[in-house]
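Just the one chain here, laid out as structure tokens, in the form predicted on its own.
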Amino acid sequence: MKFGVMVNEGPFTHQASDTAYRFTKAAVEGGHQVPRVFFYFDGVNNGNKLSEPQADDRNLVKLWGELAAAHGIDLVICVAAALRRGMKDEILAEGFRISGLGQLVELGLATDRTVVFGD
């Protein structure tokens, strides 16, 4: 099955990144495909490089990065709401690349399900 991923929330004030997170890793690691992760609202700070968790915690932006490398997973941050909260390419996290909504509409037209998280 082809699933995609909506993440709505940061990594550090909600449940749902580390949610997405393990969902996405166990349906690669099951065989389902998911093509695109698609962050939006303040779900785009999955993906600010800048972020440094304490050493006892875990690091979602980097988890994700390294998820997306070995697994082919576009992670994709909406423009407006990473412009809102001050985001630019230069913060970015490797692996993650700004676009817009369209890339959102793609990808539910090219998956079977599109799973979303957070409010």
Contents of the next structure:
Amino acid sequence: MKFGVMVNEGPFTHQASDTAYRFTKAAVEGGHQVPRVFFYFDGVNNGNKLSEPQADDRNLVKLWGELAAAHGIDLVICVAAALRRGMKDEILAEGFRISGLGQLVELGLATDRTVVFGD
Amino acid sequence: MKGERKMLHTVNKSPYERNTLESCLRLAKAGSAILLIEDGVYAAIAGSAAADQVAARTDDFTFHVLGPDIEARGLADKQLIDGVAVVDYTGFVELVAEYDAVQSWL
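In place of the form predicted on its own, the structure of the form predicted in complex with its partner chain is requested.
Entire complex below, previous chain first.
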């Protein structure tokens, strides 16, 4: 089955980014497809390569990139939400790209389920 | 009429912090599944102040709770409300596949 995932919260707010990551990982490892994860609102902070958590903390920016590379997941950050927060191409982590809300609509049409994670 | 579509609802906030569980219980259609995740897992603990609102609806809904989030909160030794099933992330994925749509109460 194909799942679309939407993340509306940053990695250091509460737990939604972690839940989204672990759900996505379980889905692709369980034989399902997650063609794209769409990051909206503070969720765009998941793609900031300048983020440097301490060594004993999980690094979601890196984890998303690795999961995307291993399973061909398109990590899309909403352009309007990104620019508001100073997120530009120059600071975009490996595996992420900036695009528009159309990518979310397309994701909803191309998948069987849309799962939203946020606060 | 086509077969009735069934929905999975996720609740990620504690019933002591927000009223999303209450809204979900009020508006979800009987036959839906409700998955408690993140701080939402506090609503699955038997004998707690919020337990009655879940326990009273086990005939209407199938309740599930995300086990890793119970463990992360040090609640692994607590008794859960009868009728609430524990799932892991694989179980979460299976629920999403099993039901026709997912509503996240945020």
